[in-house]
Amino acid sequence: MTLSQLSLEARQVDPSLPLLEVDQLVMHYKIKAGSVSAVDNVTFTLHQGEAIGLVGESGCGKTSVALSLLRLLPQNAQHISGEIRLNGENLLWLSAEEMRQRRWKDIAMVFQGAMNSWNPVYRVGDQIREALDTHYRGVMTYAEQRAHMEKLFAAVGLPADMLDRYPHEFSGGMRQRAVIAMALSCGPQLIIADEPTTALDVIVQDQILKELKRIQADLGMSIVYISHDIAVIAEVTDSLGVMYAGNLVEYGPTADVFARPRHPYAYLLLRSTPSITGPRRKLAPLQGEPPDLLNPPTGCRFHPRCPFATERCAVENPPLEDIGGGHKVACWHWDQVPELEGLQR
């Protein structure tokens, strides 16, 4: 059984229908001090073969969304409301065993921090084989598993003999490539890539992103990228969601959001981002700190830091509304946000 066969097995879906639908997802963390509103009313869709990016500052909720998709949240997490549908099936309604059967075969994850993704006392190949045994026991022989893993390593640019090495024998970039190979092992339709290039130098970072993009095109799978670096994500995604304090504040085609951000937070985030392709411009730091999600501000959560805020912003929370072409913004004053000059995708 080849990698392409695994990717296509039992996956004849209507390409006109969304592969993934996240609908008004609300999730809190229970701690001693109270309830942390980590994800608040997040909604987005993803079609087969597409890539979406979720960006924002640390603590904005993007990783909590990713872990919600796989139902790998810690014990103190509480799903309040909303749905997560993969091929029309609500993952939140599945039993623990049913969800375990979906992980890696239908939906997989490239975790942040490659070294922490591996058990240091087992060879890398044995750890990948464990995922294959879970989903294809009796279907693939030992030799077929080995051949399949060698093809996975070849796909991410690693020599086959590295399967017999321990994680500490890999460099940072090699460990990240091996994590991607493991995520691909059972041919999932959807991969969640949580900061897939964290702690890597810019050369290796570029190589990893190009590998992911190539593999996505070859296998027709979909990817959700999680990152704080909006410029990096802009290179590899079709659509882009900007998160702030648990809210999705802007969402739409990547080229539109990147070239003409309409939410003040997205605008200020991009103003603080240098461009290596466009003309030189003065960078403007994003002032202030994210709010305490134990006691978030009323109205728009960004209004304490927003230069366009009015009294209405402090009282009424704006909905995420389409302003044309699938570009959605949650802001009462999006039309006052100026054009962003000197930044090119």
Given for the second form:
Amino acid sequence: MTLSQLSLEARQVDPSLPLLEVDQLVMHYKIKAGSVSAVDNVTFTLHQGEAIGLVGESGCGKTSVALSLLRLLPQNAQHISGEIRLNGENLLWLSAEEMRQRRWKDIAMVFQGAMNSWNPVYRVGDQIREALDTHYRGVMTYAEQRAHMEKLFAAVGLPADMLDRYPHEFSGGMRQRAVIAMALSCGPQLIIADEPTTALDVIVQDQILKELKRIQADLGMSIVYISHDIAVIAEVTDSLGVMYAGNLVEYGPTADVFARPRHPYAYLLLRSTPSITGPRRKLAPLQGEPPDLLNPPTGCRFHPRCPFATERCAVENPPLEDIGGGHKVACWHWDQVPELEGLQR
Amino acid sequence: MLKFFIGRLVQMVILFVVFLSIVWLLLQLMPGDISDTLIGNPDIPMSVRLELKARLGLDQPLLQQYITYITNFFFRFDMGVSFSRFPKDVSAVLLEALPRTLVLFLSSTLFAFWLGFKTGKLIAWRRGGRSEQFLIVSGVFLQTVFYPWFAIVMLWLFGFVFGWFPIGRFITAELWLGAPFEANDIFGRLIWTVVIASVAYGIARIVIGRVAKDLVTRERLAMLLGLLVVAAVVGYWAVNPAAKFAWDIVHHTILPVITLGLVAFGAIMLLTRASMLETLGEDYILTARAKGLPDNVIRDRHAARNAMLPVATSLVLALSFVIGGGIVTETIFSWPGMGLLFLQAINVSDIPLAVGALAITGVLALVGHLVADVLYAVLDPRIRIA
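And the form predicted in complex with its partner chain, for comparison with the form predicted alone?
Up next: the whole complex, starting with the chain shown before.
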């Protein structure tokens, strides 16, 4: 990798080539009471220049997937099986040192709650420079680093002199912009955005998402969005994955999943949100609670809450199957799920 | 910034006047005065004691004595004459003892902070394991041990059983008999070399901070500079004709410093560990890891730097320990410093000397807190004074 990679110009993108392949990933957390099945058999592919989203409620494993991609999981996390391939290279096989060198340079991350992702005692510019020093030691002079950072700040709409300020002098939105600038600093191919706008108000949220989308298009980057907010994800992603209790239960083009959710969980989730533009309809809240992952339900993990469940669901876990047009569902009865009414996308 | 300092200075002066008045009044509440210490001596008749009282002004009304003392203190910068060491001035007696106490406390505090912070940081970073358990148990022991007992055990073990260090006192009297140097001079010169070296190091670090922009080179240069300064100080004293005498003083200093330092070390290590564990859970540590920074950089530059803030606070609060701990330490090690002086003054009702000793302690505490405020601002940009 050379300096030209850092020039903030569009990368050549071939949308048919896979960038990131997550293949049957299984991950457990070891705790005193046993092992928590946090990620179970998750498979998806992200192509160059694509943006995908993972949605689901708290504790469904979406952040565990995100952190797996960077291998930043806590010590008690264990990869049981599966592969994570970036450009064909299995990240799980790399040594700790090799993985460290990949971080930020190949895969960067925009964390949730930008409030706390800055170290309060260092200037923002110095914290970005630290990433450059780590991955491009001796490649750039001090002045070149400064120029590069000023360009980054300009790209996210921040004045250059903010580089010399401390994090507490930034507003929430500015801090998130600066986080994005830092994520871009080493020219990564992939950015993982974990709840990038959670702590922000809707106006700033919208600005940040538009900014991210524009930057992604401009630089030919790929992004994995992680959020519990379907509206956020819908706006910026090409594909959408719905996670439930550690499983990826539905995956497909965002528009398809929104218009015709085929998994009962995705369907009920969308039914429970009101539509502002569509006709009035009765909201149907989702009954029950997510399962205890120490002892996940047998068969399909959603079956205790599922109105379409049959005996088979309690015994056999449905595979994620393509039902046409890249739309995949893990449900034995996906064809029984009714059409969504009145939800306009 | 200037406004802040002026405000603080006025505050400190007012606080000091109040402090001094209370201390003065409290010491007057002690029963008897210096003339009563002569009561058991049959050769000194009542009239002589009354004469002594009158000469020292102890027969005047309390308010009159107070006004005299305060005016002398603040307008003539005169702390009076020591009763027990007549006719020596209180300020002269104090000036002799102060550096010894300061050296004892500053070096033990620095030693404790350096070692405690380092070990606390490491055991928090590598959680689990035998060494952590051992250090936690030792830390709790040192923090809770009955200090006078601990000091005596240290003295017995290292002074008597192993014989590595002299048993108490400030110098070896036999060595200094007929020596061409004055012990206080050598001690003063030792202090000055260390002070000059520290100031030079500090200035050079600021210059490095301005010149070397890269964090890594900055740290390397600072370390090189530190080694250079230490080498210069040691080198200067090694070739000095007074080397033998200087070493004698240093040799006497080591054990009390280590003993006092170990006790503080336990507390600082445990606090650093707790603070570090809390810091390691912060989001910016995850950011630092995601950035692909090497482990030691995450540990030292991100976690430890923030974990230092509460430790610095506790150090300042420990300032109040100086006089209390000083009395015990200096008595056990026969260290002729402020604590021992204060104790002796109290025993013979030498009120000017006792008040003087406490006044110096008060000034130290006030200055210490001011330094702490500045230190916080340096350490944490969020509380930097606008």
